[in-house]
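Single chain ahead, by itself, as structure tokens, in the form predicted alone.
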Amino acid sequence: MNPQEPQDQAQENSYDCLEPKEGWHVLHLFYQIDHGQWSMMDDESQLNAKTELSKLIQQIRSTPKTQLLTFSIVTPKADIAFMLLTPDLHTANRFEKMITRSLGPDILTPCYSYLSLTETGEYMTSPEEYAENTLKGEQGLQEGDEEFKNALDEFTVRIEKYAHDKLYPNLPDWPIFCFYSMGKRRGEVNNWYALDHEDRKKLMAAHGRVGRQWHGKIRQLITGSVGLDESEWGVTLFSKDSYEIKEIVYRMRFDEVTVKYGEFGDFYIGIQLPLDELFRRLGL
């Protein structure tokens, strides 16, 4: 590493943490590789550059509460991509700059990026709603009964774990990665934000039932980006089969939420690879 880095690290650590009230910052970083510039470097310089990037990836992954995934992007939209999760915005910013410089000047050119925060979402069923609507309304249980109490306790534990896993996820090592941004339409006829909360919640519940058909086939992380980037959410999908990516996105297009209100950005497809194979795939 650059001898200046320990001093720079100490300087960075002197700043107050910029951690959100809940959740982690998420950065999706996409780069093109300038192979012309790369070919002008001698073999030793190329080896040193790859070694430095390898060390940087290890450094990032050893940082507490921080995860970094690397991908070879399948289409020419980008060559290589990184997905970084970390609490402190200073840490996210520092690592992003270090990644961009990691192979040397002008080798990695940013071509797309996205900043968001992990979130639980506003449409989860609360224990109070579950007790009133499901246990009392649907199952006819009475508050104070042992069966009511056990069912409510079980649901509370399950929903708390679900919320925690959305805010502080462990990303999978599944090979296929898909990222796209999305938002909800605010047109004169179909305006998502003009709907009552209960109407939105019912629509999202139906939307979720469609998605749950891919349980075990798709791992999904939806992160919030209102006020942080160009759209409103970032959607990251992981799978072991590209067919499943295509199918879940296609089938959910017929859901009312998507038909009337969905708007999508570009789709990026990548493959998680061991670092040595990633370098070979990228021609480095």
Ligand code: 76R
Given for the second form:
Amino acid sequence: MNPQEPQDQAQENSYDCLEPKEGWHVLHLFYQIDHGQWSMMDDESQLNAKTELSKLIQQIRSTPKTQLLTFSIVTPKADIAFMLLTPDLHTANRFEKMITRSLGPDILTPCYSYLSLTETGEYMTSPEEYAENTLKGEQGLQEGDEEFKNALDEFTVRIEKYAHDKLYPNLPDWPIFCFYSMGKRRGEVNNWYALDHEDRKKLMAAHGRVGRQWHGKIRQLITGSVGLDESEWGVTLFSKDSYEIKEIVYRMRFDEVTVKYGEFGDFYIGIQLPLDELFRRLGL
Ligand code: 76R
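Structure of the form predicted together with this ligand, given the form predicted alone:
After this comes the whole thing, all chains and molecules, with the earlier chain placed first.
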């Protein structure tokens, strides 16, 4: 890690790390820029402030197991947003405070934020289920056959990689970013949490089949926020075409899980930009 200010260094050393049992912390941070305050700063102070934020971003990006994306938000819901992934809650907290202060007092005003954790999801097919239902059931293979063993090994490797990629994702550099929170209804009639696991798993498989039609067009990251923030999941979508965002969210509205159980927070659309362009875009 790059040298830090003495104060931050001291804090870093004096607390045990708060890494989750699995996965990484994810922070979505949205800010308004106070252009009134900014215009009162002289050229040199403005330049220093921008250098400060650039250095901080470099420092965050060079932290092990840590990713930081920067966005210009389309519409005045926010001006600038950051998406931070990092294991240790202390690190997430420290960087979040440093980002807020980075351009000077009262320049970045937080207007929305979301805390969640990466997760595998609870409806993955286990190797045992695959062996029973697919290999024995559908393909009529026998346990002990060479073909059975190979197919099961191949599946196990694939599912382990899938789970690993969900917990420790590599975020894409795709330009269009969409974020919203989502929950599942707990109404008297339609209550997701009153369904059996088997029923939920079937519904999620149908959801997955719809989602996979966007393979290569949408990259999605579903992060869990029960007990951490307002709603139950954070939905982050990346695309190269805003049409695909609108299309997938529209199609999902007809998917049974969403029809009966979906509840949504506000939608934020951003454009992933390198910092120099971001500064120009924001008029800084
Ligand atoms: O078989 C599978 O791989 C299914 C994997 C899968 C799960 C478990 C999956 C696939 N999703 C899962 C879970 Mn999803 N997803 C959303 C939204 O706008 C809306 O109506 C919903 C917002 C989108 C757009 C989307 C896209 N998904 C979840 C969960 C957790 C539910 C739980 O645990 O109860 C939520 C909240 C959620 C919401 N999903 C996919 C997609 C896409 C594009 C895929 C396919 C991914 C791929 O194969 O590349």
